[in-house]
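A single chain comes next, written as structure tokens; it is the form predicted alone.
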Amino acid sequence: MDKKIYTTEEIQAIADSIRKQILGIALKTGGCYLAQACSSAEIVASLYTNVMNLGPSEGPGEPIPFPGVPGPDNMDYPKGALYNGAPAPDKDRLFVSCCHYASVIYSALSAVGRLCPEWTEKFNVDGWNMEMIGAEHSPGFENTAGSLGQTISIAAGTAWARKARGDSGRNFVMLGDGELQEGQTWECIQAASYYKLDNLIVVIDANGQQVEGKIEDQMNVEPLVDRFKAFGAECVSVDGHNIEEFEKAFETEHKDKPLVVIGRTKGYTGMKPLEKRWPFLHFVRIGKEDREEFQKIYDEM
């Protein structure tokens, strides 16, 4: 069966149903990651739709009861890496380093016919697989992220190997820009670009924000295209709200070389109350004083 083309307008009409089902969470709950959701919509709706090519899903369509964790005797159950569809040769996959995304990604799985639109009821509910933080059983995920920085490593040793067997599919992971801080992100770019791994395709939701207020005030990485063109990579920064900017990005030549798209996005998008807390919305809550406002834009979306 041929991929279905998304229009523009259907990726647009994607990403502003991520907003306002993690707003509704938030509103639920009191708080989440909402800025993660304002700011990385147009990217985690485009790399769902016309980016990736993954096969149907093989996972679970409804929430399931958290399956333990791995261990020799428990590794039988639906990994959450099965809703991208099964592993194959000729098949992308996606690797999320950004674990505190998971509602984003929970968002646009169930957007795109992956996951049932009751996800939010067992979101972040003990006992069930859809946690805050995604892990290895969390649908879309292939890995617990583990400290930042340990993802690429592990996409990139999967894209050597998936290169080594001859596969055509590309291995993408996803990232924030406050793990450009960690050494060992720079260490595993080095590599890929010494491997000619070409097949690696690293995307980043460039917010500029992170859990203690600006990166470039705690420590700066600009400029991030210079820096990974110096490492050997090939880099495009693009409007990451901008979805045929963002998605025009993926056809930049990068033979032999790993492909670095920057999305540069604010972590408001969509929801003005929250241009007053910038730069410090790593976590998002909403309190009485509040309420009213948000659930105002809630209605209105």
Second form
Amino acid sequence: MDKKIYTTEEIQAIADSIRKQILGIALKTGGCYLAQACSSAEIVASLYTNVMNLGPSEGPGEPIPFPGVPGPDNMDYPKGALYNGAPAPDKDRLFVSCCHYASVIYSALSAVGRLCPEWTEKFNVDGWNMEMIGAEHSPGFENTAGSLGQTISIAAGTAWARKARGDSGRNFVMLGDGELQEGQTWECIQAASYYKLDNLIVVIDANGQQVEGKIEDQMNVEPLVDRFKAFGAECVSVDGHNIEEFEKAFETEHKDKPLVVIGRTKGYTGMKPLEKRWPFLHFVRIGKEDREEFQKIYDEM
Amino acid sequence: MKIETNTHEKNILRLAEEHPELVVLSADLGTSCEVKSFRAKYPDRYFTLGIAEQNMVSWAAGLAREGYRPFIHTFAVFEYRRVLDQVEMSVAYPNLPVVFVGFVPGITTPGGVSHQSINDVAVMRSVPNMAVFDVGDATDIDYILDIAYNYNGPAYIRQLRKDVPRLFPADEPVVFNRARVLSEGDDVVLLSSSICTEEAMRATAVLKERGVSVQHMHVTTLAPFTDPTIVDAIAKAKYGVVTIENHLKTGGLGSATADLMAEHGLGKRLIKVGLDGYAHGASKMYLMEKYGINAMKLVKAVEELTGKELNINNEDLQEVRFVDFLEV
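Instead of the form predicted alone shown above, give the structure for the form predicted in complex with the partner chain, please.
First the chain shown before, then all remaining chains and molecules of the complex.
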């Protein structure tokens, strides 16, 4: 079956649906990682449509009870990566490092038909697999990423193994920009460059915010493009809300080098009332006083 | 006592030949961990990842996810302290078969506190899914890689390098989660691991001459620690139990034994011989003497348990010792 090519409008519609769905969760529960949905909606929507080459989902399609902690007697539980399709030599893989974005990933899976729309009913519900911060068993997740900086290395190890095997599929890893403060990120880029892992594609939602505020006020990570290039990767920086520009970034020539695509974004895109709270948007709470304003946005979406 | 040299090197080459998916990773210490010839023979299966252990551990997890069998080689201390989060989240939680081969464990290095893994057993034993092994002689080294390879999950090995005595018959394999009985008796149970077993053998020989009946068992598997033969031996011990380890007294063999005794309701005395705190840089023999991880300390412990004066002096305990480690 040929891969479906989505129009920009279709991708934008998916991005919009992600924002709406996550806002719906925020309204229902009083708060969630809403700004991450607003900053990454176009990035994630593009990845799950035209950018990545994934096989059909092999996941259960709907939330399941937490399948247990992995261990010698529990290795065959349904893996979160199954929702991205069965592993195959020509297929791409996605490693989500910024696992606070779990709801965004679930929402994107749902928007492209890999997860039922009712997933929101089991999101962050005790005893279910749709956890707020994803792990091995969470839909769309390859690994347990909550401790930042590690997933890029896991993806690189995987990329090396797949390259050695002759797989043509690429290995995407999605990061936030705050995570670039972790030393391991740079240990990995130097190693991935050294091993010429041109099948490793790093995607960054550079929303410029972290828990305590603006990234540049906590610990500067710029100039990112220069830094990645200095460590041996190819790197491009684009508007992460511009779907066409973002998609095109993946066509960048990166022979023998990992490719880093930085999507510059804002955590309040499509959610005007958040702008005045920026950069304190790590976890957005919607109190009584804001409810009406956000409800109105939701209803108009 | 026969001294064997570079036993790990021979075994990793053998295992690599048997298992083409076995790969070795190192952070600039491969030549200090007996994999120089592995690198020469299998350059495509040897990862030099620079002096960057955190990336190395997570990278190994990625390889393991794709069916490779990574054997990480560096000093023991760099495989648990600096990288504990990577060990836990990248490897142990998903129960990936990554083998951490940790060299110069405890005070077998003169490299000082930064190089001495004195609480690695305590830390690694507390990591779910992780098997922990501590080798004490060349026969242990001969069998431990296969045991770790066949374990269904991650494994940590405190490995000895270069000149190591062969204390046990080469044709008597190490058995997973089973202690090796070196002497039978029912006055006192003596459990030893790592380089301390040689000390314990020396002590046991003299103690027997003085009429103390010692059940001496060498422990190679520290996690899991559920060996029923140890429980049975302790149940029979008239006076109590002594443990000796190349490790802090907290969280290692001694603590594991205490847990086991309590769980089985074996209300007896336990004397733990091991380190009380950080050590410093000096030769192994000097440090064993200075911190009392030696045969004489065991004799004192047995005297305390039995309440008997045994009149054993250092000359009584002298025996052929193997070559000291002098290189970092």
